[in-house]
Structure formats: structure tokens, C-alpha cells
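Only one chain comes next, encoded as C-alpha cells, the form predicted alone.
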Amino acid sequence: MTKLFAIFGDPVSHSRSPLMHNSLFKALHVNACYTRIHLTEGSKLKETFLNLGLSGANITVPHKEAAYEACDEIRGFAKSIGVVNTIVFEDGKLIGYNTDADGFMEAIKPFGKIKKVLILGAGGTAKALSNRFLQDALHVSILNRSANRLEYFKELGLTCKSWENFICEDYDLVVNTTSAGLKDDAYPAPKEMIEEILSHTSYVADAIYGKVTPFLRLAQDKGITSKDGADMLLYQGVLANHLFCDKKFDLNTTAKIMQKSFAL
């Protein structure tokens, strides 16, 4: 019987996840298929998952917190952050995990030593990354359009600012976790603010992949070492597939096969 997997998101048509996972299934002769599901209401995630008879799923913006609520059980890192990007159907239950954070840490290894980070945005990805950065004792600041989503981060002891009261400092790394630039030409904050931030950082990362966002383009124009979200996508996908396939396959083998799919 063919197992069915999917990615939920809004938008989701841009997702490379089906290509990555299907390439792996084909190469390693796994009887499975992976597709995209455009979901506008996160509250319907569990119902949709069960109705489709899925064996597992990935979740992208803006449903990662809704995915946490949809699960019957949470394991690992996802427990402490309330954010799920990977679900596995096991013994009639939806089991939630988070592979985003470890995937991101693998992606930024080429940047070398990082001590001070500014995260743009306050959604599920920001929650995952900020908690993971804290595990490595990094100094983390959060910048969000408004202050009403910052309480979670304040409780973690992070430096939290809205656009109204932001004062720029020096950073090793600035990460855009917002969807600004995904479907438009917007910046994750006013352009003048982004200009100032970019003049005070050594490295830049954007969670968005598949296009050069205005934020990333501005960083490149300034000669800042940067990368889009492709490596984060790859490594979180490797870890997610490890769970989908009951940890049967070597992570390095999975990474090599999935990496090749980016050239397709």
C-alpha cells in the first residue's frame, strides 16, 4: 500500500518539498508519494490530514502553531516551543515534531562563530530559532512590526523591539523569518530600518527560498555574506524524512539524494 505524505501551507504552490521527498522515495524504492495541500484555515489541519489518510506531513507558514494544537502528542524540541513543522501518523495518533531549528543550525555552519543574532518576525519559525539559539547560549534579539506578539519572547528573556522603539546594535547574524518578499516586493521592516540593520551585521539569512527577496538582494548589494532558505529547507527535510521512513536510512545518504533534487 502506497503511503501518502503532504505539505500544508498558505501559500504552498512554491514548495520544493514534494520534489525533495519524492526523489528520495524513488531513489530508495520507498512505496510512498508526497504532495502539496493548500490550507487556508489552520483549524482544519487535523481533519484534512485524517480525511486524506496521510502517513505524515510537513507544515509551513502560517500553520506551524496550529499544527502543534492539532497533534495528539508532541515529542522532542517541539514540546518547549509550541511549534510543529513535521507530523507523523503513529498508532492512530498525530505525533508532532520540529525539524526547522536543527535544520537551520546545519545551514548556517559555514558562517562560523555566531554570538549575537537579530530575528525579524515573531511567528512559528522565530520561536523555533530563538529557542535553538538560546540552547547555544547566543544573545538573541527580536524585531516585529507590533509589540503584541512579543510577550512569548520577552518571557524567554530576549531583547524585544517593535518598529516604533527599535534601536539598532551590532549583530553577527540577521535572520528574516517573515513572509515579506515571498509573494511581493516587501521588506520585513521599513527599508530605512533594514538599511541600518544591514550596515551592522556580518551575515544574513532568509527563511524564504526559491527567489531573491528584496531583503536578500539588498544584503547582496552591500556585499554581505548571505544565504536564502534552501539549505534550511534541505536539512529540515532530511530530518523530517528520517521520521517518515522510521529512521531506516542514513542521514548523509538522504541529504545527498535530496540535494540533487535542487538541480531538477
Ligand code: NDP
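Numbering follows the first chain given and starts at 1. Here the rigid core means the biggest group of C-alpha atoms that line up within 1.5 Å when the two forms are laid on top of each other. If you're wondering where the values come from, they're calculated on a predicted model, not measured in any experiment. Compared with the form predicted together with the named molecule:
Look at the two-part rigid motion between these two forms: residue 230 goes along with residue 106. The smaller of the two rigid parts, set against the larger, turns by 12° between these two forms.
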The other form holds:
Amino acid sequence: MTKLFAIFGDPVSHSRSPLMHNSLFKALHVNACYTRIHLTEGSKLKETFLNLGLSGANITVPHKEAAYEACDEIRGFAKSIGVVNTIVFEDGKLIGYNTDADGFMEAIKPFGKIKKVLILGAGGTAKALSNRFLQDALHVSILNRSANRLEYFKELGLTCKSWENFICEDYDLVVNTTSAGLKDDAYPAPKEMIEEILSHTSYVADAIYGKVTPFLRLAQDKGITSKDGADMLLYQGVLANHLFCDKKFDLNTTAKIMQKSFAL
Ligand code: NDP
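The form predicted together with the named molecule, contrasted with the form predicted alone above:
The complete assembly is shown below, putting the previous chain first.
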């Protein structure tokens, strides 16, 4: 029987996940199909998943926390952050995972040894990445527009600042996890602050993919080694597919096939 997978999100029409997973299924002769579901209410996720008879799913903005609630069991890293981006249907249960953070670690491997990171933003992605960085004993700072979202990160023991009280230090890597620049031409912080930050870092990564944000453009103009979110997207998909296919295919093969789909 053909297995059906899907990505849930709002919006979801822009998602590259169907192309990535279907390319893999086609190339490796897996009897499966991957579609996209526009879901407006996160509370309907489980019901929709079960009604469609899905074998697995990915979850994107803004339903990753609702996905955590929808699962019957949570495995691995997702447990510590309460954020799920991958669900696998196993023995009648929804099993939740998070592959975003490990996907990001894979994406920044070419940067070499990173010790000190500044994360711009304090949403779901910042939560996932900060916890993952702490696992590797990195020094992590957070800078967010609003101070009220910093509480979670303070409890993790991180250096947390809003635009009002930020003091720039030296960083190995600065990561933009805000949605500034996604649908507008905004910087993740006032431009002068971003200029200062960029003159104190060796590497830059942006979680946004599919366009060069003003932040990434400025980093490129300054000659800083940088990358957008495409590799993060690629590797979270590789790791999710590994779970969908019961770890049958090795990660390198999966990555090569999925990477090719980006050119389609
Ligand atoms: P959230 O909605 O959870 O968090 C958004 C964050 O962005 C908040 O900290 C918010 O600050 C900040 N923000 C929004 N607009 C602005 C602005 N104009 N200026 C400054 N800060 C702003 O989003 P997620 O963490 O889920 O996603 C963030 C981004 O990462 C999205 O663009 C998403 O597409 C991308 N992403 C990419 C992935 C990939 O695979 N490449 C995977 C996951 C996410 P405040 O608290 O002040 O509102």
C-alpha cells in the first residue's frame, strides 16, 4: 500500500518539503507520496493526521508546539524543548521528534569549530538551537526585539538582551532566527546594531531560505563567510526522511538526492 506523508503549516504553499521527499521516494523506489496540508488550527492536527491515514508528517510555522501536544510519545531532543517538526505513525501512535536543531548542526559543519554564538530572535527556532548548542557546551547569547520572550532563555542561564540593553561581544557565529526579512526588508535589529554585530563575528547563518535577507546581504557585502537556511532545511529533511523510511537509507545518499531536488 502506498504510504502518505505530509507537511502541515500556515502558510504552507511555499514549502520545498514535498519536492525533497518525493524526489527521494522516486529515486529509491519507495512506495510513498508526500503532500502539503494547509492547517489553520493547530488543535486539529492529530484529527487531520489520523483522518488522512498518514504514515508521517513534518510540521512548520506556526504549529510546532501544537504538534508536540498532539503526539502520544516524544523521543530524543524534542523532549527537552517541547517543539516537534517530525511525526512518525508507529503502532497506532503519533511519535514526535525534532530534526531542526541537528539539521542546523550539520549545516554549520563547514564553519569548523564554533565556541561562541549569538542568536538573533527568541522564538521556536531559537529555543531549539540554543538547547542544541548547550548540549555541545557552546557559549550562547540571545538578542531579541521584545524582552518578554527572554525569560525561557534566562532560565537556561544564557546571556539575554533586548534591543534596549544589548552590549556587543566577539562571536564565532551569529544566527538569524527571526522572521525579519522573510516577507519584508527588515533587519533582525536596528541596522547600526547589526553593523556592529557583523564586525564582531567570523561566521553568519540565516534560518530563512529561498531569498537573501537584508541581514545576509549585509554579511555578504562585508565578506563574512555566511549561508542561508537552505542547508538547515535540507538536513532537517534528510533526518526526517531517515525516520520515515525506518533508517533504511544512509544519510549521505538521502542528502545527495534531496539536494538535487533544490534545482528543480
Ligand atoms: P517564531 O514566530 O517562533 O519567532 C519569530 C522571532 O522573530 C521572534 O523572536 C520575533 O521577535 C522575531 N521577529 C519577527 N519579526 C521581527 C522583526 N521585524 N524584527 C526583529 N525581530 C522579529 O518563528 P520560528 O522560530 O518558528 O521561525 C523563525 C524563522 O526561521 C522563520 O523565518 C522560519 O521560516 C525560519 N526557519 C527555517 C528553517 C529551515 O529549515 N531553514 C526551520 C525553522 C524555521 P518578538 O519576540 O519581538 O516578536
